[in-house]
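Quick heads-up: it's one chain on its own, the form predicted alone, in structure tokens.
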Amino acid sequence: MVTASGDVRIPEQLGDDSNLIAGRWTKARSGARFPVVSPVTGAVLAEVPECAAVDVDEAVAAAKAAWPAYRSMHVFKRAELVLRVAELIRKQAETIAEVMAVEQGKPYTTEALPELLETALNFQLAAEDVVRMETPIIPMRDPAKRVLTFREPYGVMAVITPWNFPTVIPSEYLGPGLAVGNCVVMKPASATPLSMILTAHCIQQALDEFGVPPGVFNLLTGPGAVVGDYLVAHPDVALVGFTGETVTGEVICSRAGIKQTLMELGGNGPQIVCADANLEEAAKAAATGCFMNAGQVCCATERILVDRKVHDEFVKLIVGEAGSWVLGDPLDPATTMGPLNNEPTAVKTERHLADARAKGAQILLGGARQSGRPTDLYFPATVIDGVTRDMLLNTEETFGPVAPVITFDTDDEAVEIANGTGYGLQMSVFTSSIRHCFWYADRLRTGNVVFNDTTDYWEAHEPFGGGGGTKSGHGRLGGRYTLDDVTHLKTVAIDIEKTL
């Protein structure tokens, strides 16, 4: 590994012929292209085809030309293959880490490979978990009938993906859906490219291997208002995932009319501090979901919460956890935090900061950007105090390494404040009191609930998502829970007494 973001070298897979469709690779039909710069140095990394509507409708039709083959494949085979998908991604995950390094900013080693290998993880359950797929045989009032459910692909499954864990987050359905039978058409984010082109080389090469029909997954990059928008609305796509903002969200389902759609969205998640916690760990742990990945994570610790009797100390404690994460070079291994990854993000943490200092909150560390830095998206983590509940910083998802601090009276207040916002992504709360945890999960309206531990905390095979009604979406990525959602139920009556 290198120690300076300058010195990595640029895989030559990555260019303008990036796009894979129908097994090739390929460029865009217009010869466009556009570049990706690196938030850690400003230097254009590569140049990646900037697809159009021809583009999507070509990967569309190699996705649907290959399905009644694939879909035909028995399941075992179709779990060996994702299974190699994993081993191929585990051999690659250093150099695809380092790329992910500097396209994205997160630190190598303690975000940037763990990534790759939960991404190669997400293709290894999802082969385990296809073959113990299960469905109830259901009896009927008629004695002469035997009723069977079975679980199918959709067909054409189009995947949309964020910046923010460029490999990892396209993992959670990718592994699902061509383990179930369905083909893909994604479209990673155009910020961050790059990582996730040199994992559609491993998922095509195993595609290669096992022999499988050319067009199985299919990698189109370019704008999400030409390319995203066009292949949602594309009529020979059937099921729909999208992992981004909630407004984003809303335009997708939208145009993805009466399709299956799979949509993890914003959080605004919540740490709440109950008197009786253990303010060191609560501090450690709210620390963590402040600044990992500097905040751009949808279950990051959006919101602190603290029980006005231990607020001084908490405040304390925060402010020295925040002044111990190492702004700098993500190829460092020093750095414990990477820059923003692009202006619009940086821009809104500015915006929701100065917000809060209108309305009388107090920064008690950072609060700008850094000068002197190879770009001008280096933000450390910062604390404010004082946060109300009409601040941007408590109504909005900011998505910034900014740990906003606001105080309760009652637990009662707390979940209000909690509740408050409309998302209900993952909360977090610390207590000392087992009553008190089965109080706040019966009360808190969000989809996942950890006691004792960031919002930040999740496993690979769980189910993640939002809660039902809330601004967070809905269905579910995590295991085996994926899989029911990017599968439809079948259900089929026998007549034993009329068959033969």
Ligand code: NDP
Given for the second form:
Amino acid sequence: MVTASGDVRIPEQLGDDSNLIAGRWTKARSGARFPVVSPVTGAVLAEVPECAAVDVDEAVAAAKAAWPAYRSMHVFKRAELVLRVAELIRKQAETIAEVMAVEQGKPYTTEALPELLETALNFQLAAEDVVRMETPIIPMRDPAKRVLTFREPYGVMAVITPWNFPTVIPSEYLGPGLAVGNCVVMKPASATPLSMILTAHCIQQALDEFGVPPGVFNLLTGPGAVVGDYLVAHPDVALVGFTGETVTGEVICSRAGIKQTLMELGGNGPQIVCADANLEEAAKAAATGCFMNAGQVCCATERILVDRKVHDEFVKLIVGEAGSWVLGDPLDPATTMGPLNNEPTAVKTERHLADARAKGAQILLGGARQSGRPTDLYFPATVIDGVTRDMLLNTEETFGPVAPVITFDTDDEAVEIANGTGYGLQMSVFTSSIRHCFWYADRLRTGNVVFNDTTDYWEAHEPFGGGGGTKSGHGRLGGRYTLDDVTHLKTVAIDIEKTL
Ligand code: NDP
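Target state, the form predicted in complex with the ligand; input state, the form predicted alone:
Whole complex next, starting from this chain.
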């Protein structure tokens, strides 16, 4: 195990022939490729195929051709296959995690390696859950009828994923999608395709071992606006799973038309700190929520709403906590936060901070990129106080390592601020009162709410996703709940009087 990103060896599978179509590793038809640049060192890690519509056509055709045989494979056999994927990922976890740390920027020990283990777990959970996917038998008024229901795969499933969790987010779709019998064409984010390509080698190895037809799983790299756009609109794609920004999700839904979609979109998670909270715990959790993966998490703590009665004490504590986060090379065991992944995220973070300062907020820690680093993407843990509702830090998702403190006077006001931005992915509340917990649980408009832990808390098997009517999407990723979203219900009515 190396301790500096510059020493990471890039496996030879990562090159201009690292697309997977019909079971073969290939180049883009045009031969075009694009570089993947490390945010940690600035080095080009590899050049991968830059696909276009023609490559998508081939991949979708391969998936379509493989589907009849794959969907007929016995469910227990498919479960074994998906479990084998989990096993192969676990074997490769350290190698893939090193590549992830250097291409994404997240610390190896505390984030990249745990992400690979969770990636494997998502395949394992899907394998375990799919064999227990029961469906109702429905009593009928007509005594001659027996009505059964079955969950069926859609066919070709498109999966498009972001750069903040390069393997775990894909696995949330691929485990359940493959377990129920869909064939997949996926497109990873252009900033971080490498760790997913290595994971795809594990998937293909398992498919080969089980002798399934080529094309059950296909992977294409290339620009979202070209490859992703063509893929989601493709007439032979029946189901689209997408994680990414809300604006991209809106474009995809308009392009996908009446296809089934699973949309996991942006968040603007508040952590609410009530006057009766354990403030030390609240500050620790807020720091995790704001600085894990340098704030580039869909359920990051984007805003900290603090009761005015405990504001001064809480601010002292959060500044202390933030000061303990160590910015540096993700391969250095001392590092707890790596650089931002990309320039647009750094620019957005700066824009939100500049807007807040111009409107009167005060930076208490950090606030600007650090110079003298190998790239310009090293942004330290930042705390900013006096944030108000009109500031971009409140209204938009920042996605950087920023802890913005907003003060409230009543619980009603806290709920109004929390719900006021239209996002509703995951929120958290710190309070010592169970009555308070349920009061907030009833009023917060969100898919997930956590009490007395960070907004970044989740476990792989819990249902996770946007709250109804919010900008954070629809459908559920996590455990058995995803199985419903990647299948459709078929009802079969049998007249037993007329059946031999
Ligand atoms: P983007 O929406 O920019 O990109 C996500 C993926 O979509 C990438 O693979 C991208 O390709 C592709 N894409 C871009 N444009 C199109 C298009 N027109 N048609 C089809 N595909 C397209 O998101 P980010 O990568 O910036 O990810 C961060 C966002 O993801 C944040 O908003 C975050 O909150 C959200 N997210 C949500 C989660 C949830 O569970 N709700 C979990 C994690 C993140 P390319 O890379 O080539 O541009």
